[in-house]
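We begin with a single chain expressed as structure tokens, specifically the form predicted alone.
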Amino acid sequence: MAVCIGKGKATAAKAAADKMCEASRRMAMPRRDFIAASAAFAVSPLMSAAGRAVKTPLMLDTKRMAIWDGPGIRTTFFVKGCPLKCIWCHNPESIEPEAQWARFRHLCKRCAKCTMDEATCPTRALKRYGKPMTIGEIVSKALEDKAFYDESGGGVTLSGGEPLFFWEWAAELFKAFKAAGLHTCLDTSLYAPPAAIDALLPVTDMWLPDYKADDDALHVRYTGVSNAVVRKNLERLVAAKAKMEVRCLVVPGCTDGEDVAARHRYLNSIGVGERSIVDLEYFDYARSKYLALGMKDTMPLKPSVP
């Protein structure tokens, strides 16, 4: 049965419709950008309290599913530059701020024209490391797995490079971050001036600092830098009852040894358990990437197992 209404009536008809589709569109709203909305609520402005610009660094890598960087299933997310020198860096390009360009010499094959841009490289030998993430993109990236965080106890974790050399950037991501419901990690060489220490410590849930060489002679031959502030920050940290996980790199013929076993004497006598320690072990995998980087490499060999 036909049913004939007026103009008017169809106008109105017409324009329900349209609203019902547009309800529907946003119902359909797809996942990301639904995450990317969320997110929006958690983002600070990156202003210092003095109301200068905060120092913002460019992002290396996320690892996603990762389970070496603190408890649980967790997303690490990876900062360019440290004021550290490690002899021993696993990630070289991680220490100039600044962008850089890798080839890898193994995987190219010498094309008449290069591309000179990784996405298009026929046999992915270029590499750009450094590239800008806004802290609304990071919470964004990071909510994409929440349900594995809130599954395992897990979450997400700041890495290097050296976050706290970004450190006014750095609490303010991770006040994103809580704003989110995320449970945070730092892990840091604790290298960093006190001010650093008081920014992150109401946001962080743990910290996984280094403690690379209790010598200080070892620990600036080998890191550039004394162990002095490093070991003032672990003492603020144990003063302000932080949960921690110590990390203690054991590097043959460079901090094995005596070093090892002083390292643990100093961190129980401040405080800090033998269940909160963790040695671990040397690998120079790294290689590679001091190559196309075209940086000297400086990483000991590691002695072969017979």
Second form
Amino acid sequence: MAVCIGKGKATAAKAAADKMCEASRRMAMPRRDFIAASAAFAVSPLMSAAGRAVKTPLMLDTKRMAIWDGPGIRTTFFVKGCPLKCIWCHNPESIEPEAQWARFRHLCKRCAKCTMDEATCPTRALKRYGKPMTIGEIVSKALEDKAFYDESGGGVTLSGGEPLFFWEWAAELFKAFKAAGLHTCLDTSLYAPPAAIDALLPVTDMWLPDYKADDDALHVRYTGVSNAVVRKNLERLVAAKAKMEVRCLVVPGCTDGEDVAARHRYLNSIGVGERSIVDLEYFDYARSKYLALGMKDTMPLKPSVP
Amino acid sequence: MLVNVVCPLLAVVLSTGVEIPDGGVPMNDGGHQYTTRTEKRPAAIADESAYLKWKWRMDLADPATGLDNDALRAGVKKIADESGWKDGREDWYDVAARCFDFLVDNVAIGFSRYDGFPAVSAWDRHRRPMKAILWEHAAAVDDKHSPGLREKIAQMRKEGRASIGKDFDHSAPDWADILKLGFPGMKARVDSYSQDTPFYRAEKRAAAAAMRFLDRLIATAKAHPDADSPWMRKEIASLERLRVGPPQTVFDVMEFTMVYFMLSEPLNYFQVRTLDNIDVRWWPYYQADLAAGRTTEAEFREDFRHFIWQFGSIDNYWGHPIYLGGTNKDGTSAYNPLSLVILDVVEKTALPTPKFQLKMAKNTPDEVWLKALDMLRKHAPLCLMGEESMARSMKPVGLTDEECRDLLVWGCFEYLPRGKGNCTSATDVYLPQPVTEILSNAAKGDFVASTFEGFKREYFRILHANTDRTVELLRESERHLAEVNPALVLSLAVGSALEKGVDAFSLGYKYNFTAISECGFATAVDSLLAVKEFVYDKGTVSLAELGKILAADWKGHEELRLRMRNSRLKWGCGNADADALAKEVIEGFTSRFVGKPNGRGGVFVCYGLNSRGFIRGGRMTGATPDGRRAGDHFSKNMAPSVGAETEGVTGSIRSYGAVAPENFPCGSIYDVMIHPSAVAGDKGLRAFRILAERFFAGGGVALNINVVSPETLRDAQKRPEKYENLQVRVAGWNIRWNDIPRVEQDEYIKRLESMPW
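Right, the form predicted alone is done; let's see the coordinates for the form predicted in complex with the partner chain.
Next comes the full complex, and the chain you just saw is listed first.
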């Protein structure tokens, strides 16, 4: 059996993780087993430098031919799990670190007996979000499109979820990307401890941080956390002369108007030039995913263009 | 709403003018127009746009000038029936020449102040006059020379092994040559041969008939009440020039092309499968016209818009082919400023046909790349062709470097040495058939294999037998092609045919290729992979059980069917094992015949495309282990099966490259679907170009691209009236979304939705 973890001892967690790998390779897996195994996997025995286990994320989809996640043509890998709860999140499947089932109601035929198995769902209404991938597997997948990166000045982007939620793992992954000669981008909320920034700085070619709101009250209201950590990390990146493109999502009725100007003012004040700031338009296209995941749809309405 | 208007009381008319019975049965079968669009024929043609649209969809010729299409058909039938061919008193060349004379002298002609090109009563591409006799005559020729051949061919088809046909449609004149000669020059050339053989007799008569046709056109135009209108004045002057010499102006070239087309396709039978490398060919005329003040860019644009509307009106479902660009002898790009004007008119006219193939190479100018890719984002009917890959694929059949440099692109995406080659192509070998045969034998206990290798050996044994048999029957079937349908007009336009004294289409070129198409390639590979995975690797089901399940079309085994259908082990996602097996299958197939002698002095080649064969083949084939149900379509062309492209467009391009497109001399096509967000904006355009360049670098020959999202198509299903101009590529050509039968729309959306955007 292939081992799913890059390195580590045969601990109980590893056994659970191996079970998970094996189970995921079987055609069908009872939902309860799957979730239990996934949860075990999410705290897997990848060892930190200090010899303790670090969190390893489950992975969501891989997006190839991504052109909006950094320079050139890229492959973007999405981790599952995020410490923030942004009400406008357009990847709600990426919030919980555990594996999740989704049932897309517009496709579901409501069979008398649901197979609870992606492979045998007749209409592909059933989707399982979150699957284990080893660092080796991710790197080899990324390398498949190397010719496209080389010609376009592209590479790989790690997104999520929040990659820095798993920062020790992310640093290991980026080291492996760099060893394979790949350009790396990190798409992050920067809601992470300073150690995470330090660990990723040497192996990240370009940072794609969000700056979601300048007014901390708004930041707390809409994301669930304060922007103080984010600002500190932004300043840290500027001080380290990290190459970056700061994304400011403009959500109508939430973080538009004066807050956008305030974000630009703040970013300029710490030394982020206008050319490195991008205002992103908000789209409320993810509603069916909230519904499919059984989550409360918190997305603000996008006013229709007159 | 124009789509699927099914009215129980009124007969409706398709966009091509074909009437369909009460109740509105979609005409998506049997080689007919690929459309379900129903439109009412207008009571009167009141303006230019109505005239252009309906010109080739109804009879707009003046009945006082000649016979209608039914009378023309009856006329040639009478000539054939009364001929002395059957009892050996008359050569078929003579009969065919008499039919051509009759048609040219009697077809009704029409002109209009709205247009600069003539109309004819033989407008209906489904009911060409010669079609009234050809198939019956083809059967008689077969029975005369090869008794029993047709039964053997029918047997191959009945058993779902191959469809073997006769082809009268896949060739094109040597445009460069005939533009220099003009009609009088073509006549003088054939008249210079003194041999009195049936071939030369027929060709001389055909050339004289062409001149008479010009005389009739001029006389009719001059007598027309609108003869003084600007369009008709221009047209009469041009026809008069063409009567006495080669084309002088770029408008003459368009007029010449249309008159040649009318003589060759409606009045003879087909053989204009490209209107040529028009930007390169027309550029000297256009430059000279501009310099002499004979035209302006604006005037050219208007003339050209009318020219392409002729083909927009004919609305051939495959998209009438025209190609642009290329490489000059000195290695520079052959694109010129006219190329961009042409592309711009094509974009603004927004028709699904004609279809423009663009030769792309390292020397292709940036502005051509940008214009073409931007147009592709807007669904324009363009196909990108990689010059280097085309040349590489032609090497195994012996072309010189110079012949490879100047390949004539024609048909769907095929290519041939300009003026030196033709290629018949009406034969498909069904690659999934051996899998179904083995499993059927396994169900009966007549076949066992303990390993997948054993299964595979049996697959290749049957595939080889099917292919060898097809080759043998096709050789025989093509031995007497000229006796079935001598290409009278084409032979006038091919110097080597006149030189050799033989029919151009049959064997008059230097290279007389016969193509055999793969059909159901991805279905076959995925079926083999499914047997490997579920029978041999996992042991989910035994071979005999699977055979029984397939014989029952999966009845009672829906879960297993879905597992097998949804397996990730498919060809088309860049999986190395799947790619290796795919290569083995395609090479196991092509190695049986590529480069080997055909029945008319040339060699066989293989096409990686099959027009609509994937529908026909699928219909006659039982369930396959890839989860396909009996009767469902096979995979299309060289595209992966629906749902197999789980690694997106880059993965599927890798898979295509792995099957070595050089296995397909003369042409293969890859259909790619791209989500609009991946190619949006300037950055997206750059990424788009890299994608295309990587495709060509990986050996890809013809790239058929759809930039469309499933959301858009679902919306278009709901509100078709909003998407009147939305075009997609279906089986290798552009078609209006609204014209596709609903079941195929659904399949198309399914394929899009299965891709990881």
